[in-house]
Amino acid sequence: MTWENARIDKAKEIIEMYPQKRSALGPLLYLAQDKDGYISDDSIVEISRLIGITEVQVQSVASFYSMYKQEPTGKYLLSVCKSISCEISNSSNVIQKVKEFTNLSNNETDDEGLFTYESVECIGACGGAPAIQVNYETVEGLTPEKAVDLCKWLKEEQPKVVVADELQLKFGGTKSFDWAIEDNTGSSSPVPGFQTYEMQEEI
């Protein structure tokens, strides 16, 4: 046994909410990213042993979706977008902007651990364009230079949870739409917080 008894725990749990075992595939697979930063071959195999598929079955869904990292990810990973709506309010300045920052080009992570770099497509907040994410709590109508402020602020501060409110008050501008709920839940790694299976933490 790879993992901890209580991940072991809570992975039965997520199994459970499932009719067949081999659905609950992908959330395993981001419990396996909260624990290493990437899926592990290690994790590989004890998903494999948890919900009866071979390795190779259970590789191949962590390799082919780009948001599952095959190598080891920095506390914060930036995932600036690239798609049309925010190229042409001027995402490729942010995107310069954070690589000149962190001196990483795309799929790069820091010596240090902190920062893991991705240009990404579309993430749904065209309105709001340019958008960036931190551990997939995302930012909108973000400037260049708030995208500097918003690196040193990760870097200074490192706060232990990223939450998609306090960074859109911080470094925020226009949005696609208000935000009804003031939501102060957010994620401690670089993988989607996920309330249903209990992968987010509150400020």
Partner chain sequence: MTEKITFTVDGKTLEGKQGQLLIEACEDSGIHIPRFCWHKRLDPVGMCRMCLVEIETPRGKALVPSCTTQVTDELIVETESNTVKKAQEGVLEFLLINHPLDCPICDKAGECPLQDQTMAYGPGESRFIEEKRHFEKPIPISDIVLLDRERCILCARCTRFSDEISGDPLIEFIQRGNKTQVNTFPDEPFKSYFSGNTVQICPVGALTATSYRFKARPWDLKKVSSTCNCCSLGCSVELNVSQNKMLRILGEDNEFTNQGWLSDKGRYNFEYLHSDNRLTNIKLKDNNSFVDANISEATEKLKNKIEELHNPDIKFLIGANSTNEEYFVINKFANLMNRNEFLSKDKSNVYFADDNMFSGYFGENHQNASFEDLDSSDVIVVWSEDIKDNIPVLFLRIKKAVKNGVKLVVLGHTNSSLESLADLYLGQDVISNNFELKTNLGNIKEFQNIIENKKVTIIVGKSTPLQQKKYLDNLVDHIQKYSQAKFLNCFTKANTFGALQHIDQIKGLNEFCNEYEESNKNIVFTIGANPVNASFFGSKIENILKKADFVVSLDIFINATTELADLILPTTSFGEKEGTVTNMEMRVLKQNKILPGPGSALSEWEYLTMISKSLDKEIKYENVDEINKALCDEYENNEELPSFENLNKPSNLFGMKNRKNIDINIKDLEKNDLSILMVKRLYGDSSTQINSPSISMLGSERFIELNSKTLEKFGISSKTANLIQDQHSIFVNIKINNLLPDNIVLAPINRRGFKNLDPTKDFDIREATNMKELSVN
Contents of the next structure:
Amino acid sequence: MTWENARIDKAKEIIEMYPQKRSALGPLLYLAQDKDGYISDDSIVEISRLIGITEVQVQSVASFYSMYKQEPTGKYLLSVCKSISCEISNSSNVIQKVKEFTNLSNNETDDEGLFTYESVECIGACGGAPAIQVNYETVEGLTPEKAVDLCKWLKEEQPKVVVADELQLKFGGTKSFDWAIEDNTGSSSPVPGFQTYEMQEEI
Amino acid sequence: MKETILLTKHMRENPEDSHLLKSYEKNGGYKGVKKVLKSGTPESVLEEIKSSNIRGRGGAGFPTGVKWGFLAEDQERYLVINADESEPGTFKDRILLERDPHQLIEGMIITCFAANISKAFIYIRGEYAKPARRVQSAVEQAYEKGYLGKNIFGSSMDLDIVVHLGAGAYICGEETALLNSLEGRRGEPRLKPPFFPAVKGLYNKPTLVNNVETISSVPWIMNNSGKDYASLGVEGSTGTRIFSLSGHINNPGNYEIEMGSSFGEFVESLGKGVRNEKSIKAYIPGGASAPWLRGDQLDVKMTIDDVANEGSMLGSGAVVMMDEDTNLLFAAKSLVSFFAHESCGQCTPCREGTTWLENILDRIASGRGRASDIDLLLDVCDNISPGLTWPPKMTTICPLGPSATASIVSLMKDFRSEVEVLLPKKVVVS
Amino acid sequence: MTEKITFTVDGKTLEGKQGQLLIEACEDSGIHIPRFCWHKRLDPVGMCRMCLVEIETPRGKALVPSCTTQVTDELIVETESNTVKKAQEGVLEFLLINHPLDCPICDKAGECPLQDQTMAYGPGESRFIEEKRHFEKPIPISDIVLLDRERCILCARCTRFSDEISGDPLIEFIQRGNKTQVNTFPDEPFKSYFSGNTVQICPVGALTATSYRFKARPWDLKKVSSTCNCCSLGCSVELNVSQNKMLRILGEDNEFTNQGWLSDKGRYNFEYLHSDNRLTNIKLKDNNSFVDANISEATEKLKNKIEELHNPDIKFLIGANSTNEEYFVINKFANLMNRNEFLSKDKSNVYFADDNMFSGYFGENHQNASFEDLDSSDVIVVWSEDIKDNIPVLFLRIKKAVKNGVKLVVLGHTNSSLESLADLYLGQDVISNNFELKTNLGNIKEFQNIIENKKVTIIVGKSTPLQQKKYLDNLVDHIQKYSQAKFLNCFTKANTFGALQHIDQIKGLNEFCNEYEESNKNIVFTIGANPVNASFFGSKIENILKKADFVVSLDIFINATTELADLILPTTSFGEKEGTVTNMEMRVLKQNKILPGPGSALSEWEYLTMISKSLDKEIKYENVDEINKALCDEYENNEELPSFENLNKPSNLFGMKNRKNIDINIKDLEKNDLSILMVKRLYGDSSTQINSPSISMLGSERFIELNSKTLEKFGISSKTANLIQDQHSIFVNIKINNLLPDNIVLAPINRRGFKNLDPTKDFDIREATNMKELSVN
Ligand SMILES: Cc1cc2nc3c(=O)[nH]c(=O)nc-3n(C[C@H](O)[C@H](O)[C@H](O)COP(=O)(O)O)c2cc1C
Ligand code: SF4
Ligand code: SF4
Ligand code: FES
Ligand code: FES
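Got the form predicted on its own; could you also share the form predicted in complex with the partner chain?
Next comes the full complex, and the chain you just saw is listed first.
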């Protein structure tokens, strides 16, 4: 058994939410990524037992989706958008600066395990292009300089929880729409900060 | 030109707390569903929806009432909300999820009442973590209040909602791929027929799949009437629609408008004009899949039919403006590589063709183009989408593959010289 | 569904069936539409897009895949229009841009659909100048299958087969889009009884068999159709031979039996034919060692022995690998040699080497089922040995039937592999450790609900030699009382049913041991039988053969049985002889010869006729055709005869009723409590398998299965232990199987080390503490 009991309990709870066990596969993969920063072979074995499908079936599904990482990721996953609205708003400059600062190329993780860099497709922040996500927390209206500031800040502060609103206030610019009140929820691992799939804080 | 505020009313009037149940309810929320549960019948709800003439807001524009009418009889039926919004340029569902989740939930309850459904899912793209948190806590609030769960609102109706996150696959926006994904499988579109999940959907059971905006419109329609809704907009494109405006625009954002004005008016009045007073070279009228229109076509009316007449589509409601300085080859390259990256890989033409197109564009962009490349690009496009017409003919299972050809065809049709200058001249051997 | 309709293809009006797929309907009318992913035994996926055709729709012409489109009345189809041609050329070009140019070193070349279709439909030169997709060149994904991902065209045939047909999805698509590849999970190789089918249906050289790698080119192969003899299902096969060596066996699509599929054992169990260990010369025992002899020395020796012993008792232990023609001769010969001269019904001297053989359900009151009945019945009821391990392709047929909605009821403790398919699994609550019914079946409501007033196919046989027949009778009588029942007697070995049809009366190994009288003078013939190994009666028979006055073995290897013989006659084997066989649904099928026998090996019938000649007896056959004729002469007049002539016709696959009353004279063993449930696994230590290098390792694992409660009692926490009984100790892997009843272990009788265990005696399981205990007894 490679998963903590609490994680297995959570997995069983999630399975209960669905009419068929296999539907819980996606959420369970997030639980796996929350644990190790990627989908490890051990987790695949664990999940295959919990759901009752073969290991390779789990792997087949996991590897289909780009948010399930097949290699270990750093503490902060930096995802810069390169799709059309960002592309025509000079996202390439942001990408270049972030790569330079982190000294990483696409899909690479630094030796300290702090940053993983990736260029990604549209993250739904096109009105605030160019945009970035840190552990799936969105920052809009970026400039190359602000992007570097953001990375520096992450490196220095190493926040336990990454909060979109906080980052936006510090480093963001034009937004896709009015975010209205400030929200202090965020993400504590390179999976979407969504309580059901995250347990970094609990464990 | 002004906005017509129906769906975005509550969030605008109560910016501090529009996502909370308390606020939603204080401002008239959940009234519609209470009325329906008390005195309505499934048939009467369906009647209203039909008479509103609302068409799906997910991109395909299928009449919602008709779709609901297809739902096959079965003990077990499901509602799935498509909140996978991933088409580049589109961010309208994001605001509805983040700022007014109860409106969606109310819409879902009414829909499930009309369709006799007791289990529903909201499939939100994984990158929408904050919207998902907001929706999840709204669902929890609704459970606490007895608006979800057993005997909701004290009626005999039961309804459970599960919020489910995707994990980075645009193709899961295609409804049958979404259902596969929700079943814990690879997000590959299913074969058609059956043409509608309403016949055979989640777990092979009849399933309604509707877009966030579509279902968020339901409470307004029930609070007012189908007729009222139909009186807005134009025939064939009734009601309001939220457009996501981005690109080289002074005031990008989401705008709720009645369909019928021109793109030019839209850009000038709501978008506050083009940045740095430039002119528009080309624009995308309806998301990354849509063929481009030229800057001299800004007087085209924003209706489903008018845009179709120009050989493109209103699609997902994403309008991307590209000014005179835009490098259109790079724009096309970005779009093509999006589709190549998002191809599920089932169909040979899409899996192999989109990557090939991406490679050729890369080659041209980096100065390694060949004289024959334009012909090659168009012929490869033709092998994915024979005839290069729009709406496309397909050699594939779903429209993703053919969508990848739209930008190349647009580029070659209207801006060919921008590419030609990058290529060596054809050597004519005499 | 069978409503006839007409549709038009390329201007010609054709007939089809409503609901039929267009590609199939066209095929039926001789119009071939190119395809890669479609396979008639798999659900269509419409992925490769090679089969696109144009049809007329209300909105004009549309390109649709003919493999996912159903024909409808008056459908208008074009398969050769310019649009279709362009689309097909396009698809081929797309497939080729990432396909390596290694046809010269590819096993598939010469029989490769991609290669062929490129010739027929493909574009001329390549317009693709970028780098191709690269993967590590072939990686082994199991002991017998290699995967070359560069060659793969992602048709999903292999993945669909594993998921839909064999139900062990161990090979899958990984990644997506252009990065998609087929693979297995690192720690879980493609460990399937059916993996070879994916090699056969892979339309390119992506999946290849280690046994066939670089062995031959298709154009060098000599081919003949035949019938597999690995179990009693009778799969149709094609034997591929080059330079007198069997190189490959392929499944043929016989609608009635295997429908194209084979088990890996059936497919790969052939290398033994050319093993150096094959017997090639006659051997006579001389002072405990064998010396070569010729046929006249051998017959002389036997003749003298018979005379010397003065009217000895002559018994025959026979195996399941003979042809009907050989059994026919064996029967005649045994009758001649029977000193009781077959006076009464109980005096047969022929004993069949199958522990689980019993009198079965035949005759007027028990209607014989065919495999087709599995699909058309409402319910399948199974109480037998493990189907998947013993008749693997029958497992596929059951799985298919279940997939199409037939209900499945499984009884007993041996068929765990069917549990996940079963609607009702009756295990220890209903059936005791000794395979007795604990309650009246009528009291089991779920059971009654499923079977009552239904069409039921019963697959029935003994799960262990110690099982008492009356409980099977209970099941059979009960179902016959409440529903319409048909029977498949679950005798699992090769041509068992051929033996039953052609031997006047068959007895079992228990009868052999009981009827053997030491005080007599005894001669024993063993014919293709190895009951000393892997049998409940093994040690008893070993003792008998050691004491017998003379033992003659007709066989292909020296093995635990034949090494006890005084005279060994080397025989021909599969592919080296012609004849007919009868499968478990009583269908007669043809085995064909494509190889010469090794050395001076002869067929069983040849030896027996020679011996009878030397004894001045009247069995005289010149060739196997004559025997086949003689055999057919015994059929009633107007029956369809299983003559070579009839069976060699293209439509050669008829079944037939029992030729005569089947007479099995086998009684139950004395009641005894079981503590070890000995079962036969697909892979084991049979002579043929251990002499086939490609698969010999597959039967090497020693293991036991037991439920967790039982394991707990022994306090074992590791995954290995020693299984101990008396002085025997076997180091085993432990597998948890919670379908097994308490206090019993399941052990493989055909794995090395297990044959001396006594299933009725207590056992112990202990932690394996030191290396000494690791050694196999
Ligand atoms: C490639 C592709 C991507 C799609 N993406 C989305 C999406 O992100 N959101 C959405 O609501 N519909 C999307 N659709 C449309 C859906 O298939 C479906 O038509 C829609 O969810 C139905 O809801 P509606 O009738 O309310 O519009 C997509 C379709 C295709 C072919
Ligand atoms: S067109 Fe592309 S995305 Fe759509 S099913 Fe085919 S391969 Fe998948
Ligand atoms: S390995 Fe062969 S059978 Fe499997 S997907 Fe690839 S080409 Fe098809
Ligand atoms: S294009 Fe970058 S966020 Fe949409
Ligand atoms: S054969 Fe029809 S799509 Fe492959």
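Numbering follows the first chain given and starts at 1. Since the model is a prediction, treat every value here as computed from it, not as a measurement. Under this definition, the rigid core comprises the largest set of C-alpha atoms superposing within 1.5 Å between the forms.
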### Query
If you line up the core, does residue 182 shift 2 angstroms or more at its C-alpha between these two forms?
yes
